[in-house]
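One chain is shown next in C-alpha cells, namely the form predicted on its own.
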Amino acid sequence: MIGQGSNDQHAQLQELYDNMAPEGLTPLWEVLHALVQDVPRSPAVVHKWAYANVRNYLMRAGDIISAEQAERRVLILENPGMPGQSAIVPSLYAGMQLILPGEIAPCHRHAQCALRFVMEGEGAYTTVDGERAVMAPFDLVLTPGMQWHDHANPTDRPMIWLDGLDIPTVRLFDASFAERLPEKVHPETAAPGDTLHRYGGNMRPMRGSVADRRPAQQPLFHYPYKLWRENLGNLAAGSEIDPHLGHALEFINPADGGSIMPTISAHVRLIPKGFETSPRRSSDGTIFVVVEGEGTALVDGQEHRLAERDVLAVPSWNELRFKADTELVLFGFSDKASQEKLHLYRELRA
C-alpha cells in the first residue's frame, strides 16, 4: 500500500482504482505485502477441542437427527479463526462423526480423500469398495478419493471417530465430484481384513496376478491400533529419541513408501514421561489427537493442557513443544503431503 505521497497523488490513485474496478482490475502494490509474506501467517488459530464436550453435543445431535436424515452425522471442528469455511486449518477439514447402534451411513464416493481415526466404540465398520474394515479405538481407516465407502454399526454401543478430509484443498481447485450408490451398502467384494493380509506386511501380491485386487496406487486402507502401537513401542524401546519429535513413526502407502494419501500425511508420536521436546516449527498445518496420557502443548509459548482424546489444531509455522506428564502418545495428520509435492514444505528446529 502506498504510504507516502501528496494528497493529489492519493486522489488520482483512488480515481484510477474506481475506474478500473468495473473491469476486474486491482493494483498489486496495494496488496503485495499480504500476498507474498516473509513467513506463513495463517488465518487459523491454535485451538483445542476437549473430547468430553464434543461428545456431549454429538450425542445430543444423535437424539435429534438420524444418520439417514443427515447422510453423515458429523460436527465440524471449525477453526475459530476461519468461521464459515468448514476448515480446521486452511487446507484441511475435520469433524467428529457418530454412528448409533443399528445405523448405516449410506454408500458414496467423492474426489476428496478422507481418513477416519476411531475415538470410541468397537465392532462397527467402514466398507471400502466392498471390503469391511472392522474398527477398534485408535484405528486409522482411509477412504481414498473416488473409492466407494459406507459405515455401519451392528453393535449395541455408539461409534465415534474423527474425520479428516482435504475438502478445502479440493475446493481450491474446484475439483469436487461425488456419486451415490442406489443401495445403502456396497456389495461385499472381499472378506473383512483381506486387504490387510495381502498388503499390510511389507509384501504384496505379484503385480498382474489375480490376487492383486486393490488399486495399484492405494492398496492399503486399514492401519489397526494394535499394530501401530506395538511398532511405536518397539521404536521407543530400541532407538535414540528425537529431541524435537519424541519417538515418531509415519504411516505410509505401501505402494510407493510415500504418504498415506496424495494430500494428507499422518504419523504417531510417543513422548516419555517427564520429557519435553525442543522447539520446532513446520509449514504444515497439523491436527493432533491425544491417544494416551496427559501433558501440555506449548504453542508459541501458550500452554494447552492435553488429556486423552482431546484434539489440538496447530496452524502453520507456530513454534511447538510438548511436555509429557505421563507417557504421551499422539496421532497427527497434516497437509505435509501436498506441500512436499509442491516443494513448499519447510521446518525449523531450534
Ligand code: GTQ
Contents of the next structure:
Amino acid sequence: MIGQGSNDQHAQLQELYDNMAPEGLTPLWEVLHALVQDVPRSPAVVHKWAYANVRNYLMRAGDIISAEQAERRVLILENPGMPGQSAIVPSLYAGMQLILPGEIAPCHRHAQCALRFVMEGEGAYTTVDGERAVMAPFDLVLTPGMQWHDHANPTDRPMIWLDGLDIPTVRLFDASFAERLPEKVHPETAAPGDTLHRYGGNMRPMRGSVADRRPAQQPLFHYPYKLWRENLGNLAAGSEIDPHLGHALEFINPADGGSIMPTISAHVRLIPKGFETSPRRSSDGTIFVVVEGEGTALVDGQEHRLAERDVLAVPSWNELRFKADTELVLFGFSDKASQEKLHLYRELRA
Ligand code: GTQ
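Return the form predicted together with this ligand of this protein as a structure block, the form predicted on its own having already been given.
Complete assembly follows, chain above in first position.
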C-alpha cells in the first residue's frame, strides 16, 4: 500500500486501476510488501488433530460410503487458515484414509508423490507397481510419482493411515497427470518384501542385471517401523543428543542418498523423558505424528498437548520446542526436499 498522497492522487490512481484491470494489469506498489516478505508469514496456522476425534468421523464415513465407491475414502486434514484448499501447509496435503475389512481401493497412478504412515491395523497392504507392502503400525510406505498403487485390507480389522502428498506443489506447477488401470487391482509382479530385500539393505542388484527390476530413481517404497525404531533407539542409546531436534534420523532414498521423494522429506525423532528441545525455526512447514509417548509442543509460545497418534501441523518459521513428559517418538514430513532443490531452505536455531 502506498502511504501519503493527496486525495487527487488517490482518485487518479483508482481510475488508473479500474481502467487497466480488464486488461490484466495491476499495480505492484499496492502489494509489494505482501509479496516479498522479510520472513515467512504462513497463511497456514498451527493446528492439532486429536486422533480419536478424526477416527470417529472416519468410521462414520465408513458406514456411509465404501472405499471402492469413494476411490479413496479419506478425510482431508485441511489447515483452518487455508479453507477450501485441501492443504495442511501451503505445499502439502494430508488426509486420514480408512480401508475396512475386505475392501479395496482401486489401482491408479498420478504425478503426485504420496506417503502413507500407518496409524492402526496390521496386515493390509498397498500394492506398488504390483508388489505388496504389507503394513504394520507406524510403517512408512511410499508411492512415488507415476507408480501404480492400489490398497486392500484382507484382515478383520479396520486399517487407518495418514496420507501425505505433494498435491498443492503439483497444482502450483500445473503438472497433474493421472490415470486408472482398467483392472481394479494391479497384477502381482513380485513377492511381498522383494524390493526391501533387493534395495533396502544398503545394497542393490547389479545394474543391468535381470534382478534390477525397480525404477532406478525410486526403487524403495517400504520403511518398516521395526527397522527405523531399532535404529532410532540405538542412536539414542549411543550418541549425544541434539539440543534442537532430540535424536533424529532422516529417511533416505537409497538411489541417491537424498530425500525419500523429490518433493517430500521425512524423519523420526526420539526425545527422552524430561527433555526440552531448544527453540528452532525452519522454512519447511512440518506435519508431525506422535508415535509414542506424551508431551507438549510449544509453538511460538503456545502449548499444544500431544498424545499418541495425534497429528500436528507446524507451518513455516514458527518457533518450535518439544517437551517430553515421557519418552516421545515423533514422525515428521515436510517440503524440505523441494525447498533444498530450489535453494530456499533455511533454519534458525536459538
Ligand atoms: O491413496 O492414492 O489421500 O490418490 C489422496 C489422493 C490418497 C491414494 C489421498 C490419492 C490417494
